[in-house]
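Consider the single chain below, provided in structure tokens and representing the form predicted on its own.
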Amino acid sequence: MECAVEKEELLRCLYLVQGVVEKRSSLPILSHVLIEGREETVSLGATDLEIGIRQQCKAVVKKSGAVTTDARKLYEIVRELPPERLILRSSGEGWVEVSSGRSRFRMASFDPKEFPAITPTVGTDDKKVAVSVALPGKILGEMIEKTLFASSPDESRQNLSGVYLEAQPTGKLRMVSSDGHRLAIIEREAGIAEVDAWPHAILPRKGLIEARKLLEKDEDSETDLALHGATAVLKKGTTELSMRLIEGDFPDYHQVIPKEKKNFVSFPREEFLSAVRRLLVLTTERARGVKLQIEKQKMTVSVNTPDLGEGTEELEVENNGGDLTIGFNGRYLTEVLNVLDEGLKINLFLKDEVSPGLLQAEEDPDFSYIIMPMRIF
């Protein structure tokens, strides 16, 4: 294989391909990137088994073919080239040359032929028909942003370590997460008509998070999503992102969602957010406790840990309910925050001291956020 290729544009794809890549395997092939040139592209391919990505580079292909090397030490490699066109070119059995203008670079390469299938198998049930649906990448990376925090980054609680995706009559697209002690939900506009045809899946985290990098750029620019037995499938322009669906089932969700909306209190964002943050100064990692006090018109924010201090923050609230003192996690009620847009008002709704609290946005009530009150002395 040799080929001619951009700095900048290798660089893009090499980027997108180390969140995949193995760090720590038996394997060492999946420390590696297969790189295949065929006709004006190279293919850039990655895979943990679980994840894989697959993306083209435009290029000047003078041989076809293709070869593996380790994907981090050629992203560095690259990264620290001048910005000019390189050649990448197969160099005798077991090696890979890498040169931009004065600079060479030799590096060790695998059999492409061992390199493992860069898309999960999908199992038993693979010739069921797949479902998919077209979105805003926007869209998408916001429904991704604001569940991915929530879910439990405990590898054990399978069930509870991704997002839940499922298809809504309405044909709106539903995700929600939850660690057990809070739950995020929200919809969007997908313009499902099948909905019926929709399976309930589990996404996996880590697969999330390297969709969000996707996602990052060209927001406005059309995202396919696919579900095929057991794999979902994310393609945008000229990369395609799949992972395997996470077995098991996701907890029933609508128990703990309040039924009621009758009482509660509204903020703004920013100055709430600003006011737990610097009330979290004086807290632990094991106790991240926060007192809500709400009375008439105020509202009264505090802490106290016996070690470090006891600080109190006053904000002017509307409250449509009466005498009420709750308190939660201080680090669950900001990292909900930090996922929603400046200018926002907060309505937080609240049935008693022992019930779960019900936070949203008074602009966007497709996004609903369930949190457990905590026991604060």
Second form
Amino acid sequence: MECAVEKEELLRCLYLVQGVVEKRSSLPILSHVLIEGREETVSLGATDLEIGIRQQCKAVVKKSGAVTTDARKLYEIVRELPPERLILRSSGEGWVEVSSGRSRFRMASFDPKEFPAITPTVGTDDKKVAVSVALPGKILGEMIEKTLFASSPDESRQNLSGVYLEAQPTGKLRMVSSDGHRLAIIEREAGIAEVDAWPHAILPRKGLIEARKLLEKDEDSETDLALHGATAVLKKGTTELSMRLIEGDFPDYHQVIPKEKKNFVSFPREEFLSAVRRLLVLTTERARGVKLQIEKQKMTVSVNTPDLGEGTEELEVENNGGDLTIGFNGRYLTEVLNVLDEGLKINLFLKDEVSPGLLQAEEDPDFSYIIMPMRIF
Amino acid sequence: MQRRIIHLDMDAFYAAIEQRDFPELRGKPVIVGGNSQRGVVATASYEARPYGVRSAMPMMQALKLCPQAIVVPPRRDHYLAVSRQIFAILRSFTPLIEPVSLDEAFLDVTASKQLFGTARDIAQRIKARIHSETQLTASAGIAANKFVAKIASDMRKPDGLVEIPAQEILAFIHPLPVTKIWGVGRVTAQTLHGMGVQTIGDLARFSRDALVSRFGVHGDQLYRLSHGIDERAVDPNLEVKSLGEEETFEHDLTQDRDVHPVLLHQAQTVAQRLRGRHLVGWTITVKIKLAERLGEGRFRLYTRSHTLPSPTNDAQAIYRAALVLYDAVPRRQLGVRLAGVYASGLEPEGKNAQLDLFVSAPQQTDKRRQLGHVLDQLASRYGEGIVRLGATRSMRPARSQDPGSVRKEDMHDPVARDKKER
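Based on the form predicted on its own presented above, generate the structure block for the form predicted together with the partner chain.
Then the entire complex follows, led off by the chain already shown.
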């Protein structure tokens, strides 16, 4: 294998595969990137056996073939090289040479035939249930951004450690996530035709973190999200990201969505967000309880942490209900407001101090956030 | 103002309960503990002690010293129930109680004088009530601090009551061996012996500076204790830092499917003990000892911890976390010799309680907790294991009889025993 590639192009491609490469793997080859040169393109591949990424890179291939090398080390070397064209070349058995101007590096390579499949194993009947949807990268990125934070980082709750994907009869795509204490739901137009063919799927957190990275700062590119049996594949331009779906059933979330939407308070996003942020300073990792006291057209938000101190913030609100005092994990409030757009008017629907609250932006009823209270009294 | 601290220690607690419940054991050397290759002595009755049988001694060794001893598998839940009875008595005298274990506690009765009389009066009344309500005896030590009170309670066991007046503290502690001091273990003792220190009095002849330069921060503590100074408060909140359950297997377990039910059982026990103390834990730890010898009788030990997003005393949540941690332990196929589940980062239940979403109604959170408490009551009445999750049933053949793990079904004659108990 031998190819020539511009530094900036290789650096961009290597950056995109870094997140997938296992940092502490029991299999040494998983810390490597697979570099394949064929005809006009060079393809970079990496996998941790759960998610895989394939990135096409603009290059001039002089000799077809493949090599592997330590992904992180190669990225660090390329980053430090001057912005010039560089040459990647297999150099005898088990070596790859990187050269640019007067710089020359020889790095260890595994036999590329030993490299595991980039796309997680696709079963035999997988082809049958292949479905896909095309939508703007910006929209898909937004959907991930607004659900991923509410999924569970706790490995012991596997079916919650990802985002649940569902096609709606309206043709919209729905994403749902929860950590057992709060739940985020977002729906966006996707023009899905064969709704019934869509399987229920849970996309893993790690895969979505990479997807978010891929879609960030996206202008108007089209992305394609496909499900083949146990695998989801996201294609955008020259990148293909695949991930193994999480096994298990997502809990029946419909039952926790408050049906009664009678009593609610409304307030501007920024005002409430900055108040809670300030109050959270006087809480500890293990006690993020924030008290909301709603009386007439006023909401008093407060914290009280023994050995640390207490704080109070007063907000003017539109109160469309009675008086109520309720506790929430303040972190759960700031996290959702952080992913919502500036300038929104927030409606918080509350029934009583032990029932789930529903948070929505008045301008976007297709996003809902359901949050269980905390007993802090 | 001078403090009055009582250290109360039940006499041969587990063994005494067995002798109380089974009259045929009275007057005989009784050892409570796991009667297996790897069993350990939990408690020995006073009849077994002259033979040299001590707590934490391997059972094989204990039986060599005292072959006629009757070995009784422990009934932890039963002991816990008796312990609760005893702590209820203590609480009627002062809220300032620092539990050390099931059968041991410190009480600060300085402020109780107006109500109940002197510390000696209180200690006598506590001992009398314990005896009349449980037919068990306790030994008490009274002094101006915890250190001296603890040594005093040990002076005239069983059924002792020793009070050390402030002016006699030094005369009392100085002739005692230096190993009586908390924190002086084998290693420190060896160093001290090398310095010519045998008794606490020998230690008191060293200056603070000399001890600090030799032992660091610990040296300051040695200096203070050797002069009978101990300012540590009786802290009711110091109750427990962690709760756990572990088991050494009679045969190493090489299959995950044999270990999983053990972890589930341990998770249930830990959850039950947490609920019994109205606590929840943030961090779950799994301890796995592999059958990989490292020499000097040591084995490869892995401990893995995980902090949950919210604290729990729910068996399912503890088990789920334990399972993930266990699955991350490498080379389990070598055989698992010991498995344990612990909860730490403990705090009172209900404080900052985050409610769960996926239960059909919010009050279900309480129902689940109530269910836990109902199960606990059933267990303390009819024995642990009376009600359990389906998946744990199949575990029994894989289990051994080790301290802390034996349930009533494992007893020699379960039917006869059950009848007697009711």
